[in-house]
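Form predicted alone, single chain, as structure tokens, below.
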Amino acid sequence: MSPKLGTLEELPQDYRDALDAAGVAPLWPMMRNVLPHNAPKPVTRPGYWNFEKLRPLLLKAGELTPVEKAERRVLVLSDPGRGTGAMQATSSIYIGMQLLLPGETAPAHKHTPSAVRIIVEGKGGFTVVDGEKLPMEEGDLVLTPGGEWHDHGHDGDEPVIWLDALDLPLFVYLEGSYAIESELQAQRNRPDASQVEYRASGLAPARRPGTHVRRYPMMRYPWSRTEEALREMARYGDGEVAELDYVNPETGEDVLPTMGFTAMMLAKDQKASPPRRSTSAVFHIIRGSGTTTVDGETIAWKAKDTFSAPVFAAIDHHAVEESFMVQIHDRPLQERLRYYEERPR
């Protein structure tokens, strides 16, 4: 074990003044801030956002601010460790709740960060990604990867609300975050790929010489099929928690390079205590109720609520009733950086 490192105050004032004038600083007084021993010391704190409290605030935003003046009418879920207004739910994940009212459109744009939508409430909403119209049904997961044109519209007669998950903090940190706007896209006159080319697991369009496969071939993952698959897993799972990763149907890789999504089902009164993981995570409840203890802090959740956990958190789930949730995490990014880690409890 290294000895206790020297402090800045131990250095003579004239030497510290000379360091300031030269635009440099000694590493050793700051080293443990950036390289703590054995495990990180996250700024992120467990967060909890109750949908019953958020919903009226979103609807009020719809009254106060027309979508034309908002571009995207969103309430940001801020990490308690960083304070209200922080554009982060964890160090690497941005989460927002977005509202679209009947007849509204959100203009077309593309941006460097990638986004995923998890539909929370309402019918009639849709997203258009590079001309492909994607219906938005409750629980569906809809991709808008970085660099892909997308806009939103609403053909229904009730408010539509969805959760936005973006890798925005990474691009802000890299000073590479920006967007480009355009006119609404022309929509192709056909169903989206989830209803045609990738309707069944294990099946993909026939390969022919010269066939081009899109980098993101499937943009919508319908919840109805996800739930059906989770139920089958639970049926034959010997009591284990049923979990399914959302993947690219052509490659089997995670749907995005920096963010992963895992659907989970817990039976009534089922408990789960996963290992400590180096990833941060956000959990969105599709249906059900229960409690989760994150680093000793117990969160009572129900359908449509959202909560978060920092890196290496001790997480214990307990479902009061049959429950479904989607976990948003940064494992794909960590695996690309080759430092993803799990530690036993």
Ligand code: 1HN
Contents of the next structure:
Amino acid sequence: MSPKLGTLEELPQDYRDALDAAGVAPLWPMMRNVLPHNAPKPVTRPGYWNFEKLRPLLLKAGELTPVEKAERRVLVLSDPGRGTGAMQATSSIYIGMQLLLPGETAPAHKHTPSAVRIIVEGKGGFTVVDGEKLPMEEGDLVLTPGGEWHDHGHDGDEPVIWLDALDLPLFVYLEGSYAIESELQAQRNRPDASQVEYRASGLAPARRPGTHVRRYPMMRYPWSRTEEALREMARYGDGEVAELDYVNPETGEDVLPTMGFTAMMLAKDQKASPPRRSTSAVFHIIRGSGTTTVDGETIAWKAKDTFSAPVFAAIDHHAVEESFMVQIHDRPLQERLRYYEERPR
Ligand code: 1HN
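Write the structure block of the form predicted in complex with this ligand for the protein whose form predicted alone appears above.
Okay, now the whole complex, with that chain kicking things off.
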């Protein structure tokens, strides 16, 4: 255990002035700010966003701001620890709720951060990524990896709402975030890869010499298949929470280099207390209701709600009804940086 470190006030004023003029500062008074003992001290606070409250505000945005004036019509879910307006829900994860009205289009662009959509409400919405038209059905998870062109459209007749998760805070921190705009993309006239090449898990197009596998071969993960798979796992499981990671069907790796997505099913009345993890997380409820205590704060949630947990949070879930949720986390990034860690409860 190191001794108590010296403070700024202990240093003579003329020395402090000279340091200031030279553009330098002593490390020791601020060392513990950046290297606290034993565990990080997160700025992030647990957050909870009730969809019933967000929905009318988002629909109002649809009346007040035409999509042409918004590019993306989104309400940003701000981390309570950073205050409303913060463009992040946790240290590394940005979350927004986006509205697209019938007939609207959101113009094509590509950017350095990666995005993932989870569809919350409405039929007829679609995203075109790299020319592939990806239908958006409730609960589907749709990738828009960094560097890939994407635009959104709407063939239906009711509002479509989806959740956007981006690794934006990381790219902003790196001063690496920017976008390039373009015309709407031409769409390939065929169903997306989840309906053609990757219909069944464990099967991939035959590898022939010279075949080119796209870096992101499958960009849409239909919810119906995820739910079916979770149910089978739960049925034959050992009473543990059924959990499935979204992976690249060619490599088995997480779908993106930075963010990870884990679908979870909790049976009626099931409780779960995962280990404390070095990752921050956002939970989006697909169906069901229950409560989760995050670092002593109890959140009562139901379908379409969203809540967040800081790094190393103590998390206790309790499903009141049978519930499905998707956990958005930054384990892939932390594993790449080689510091992902779990601590038993
Ligand atoms: C973006 O490109 C989308 O393409 C949504 O729908 C939200 C938030 C920040 C930066 C880029 C989209 C975004 C975004």
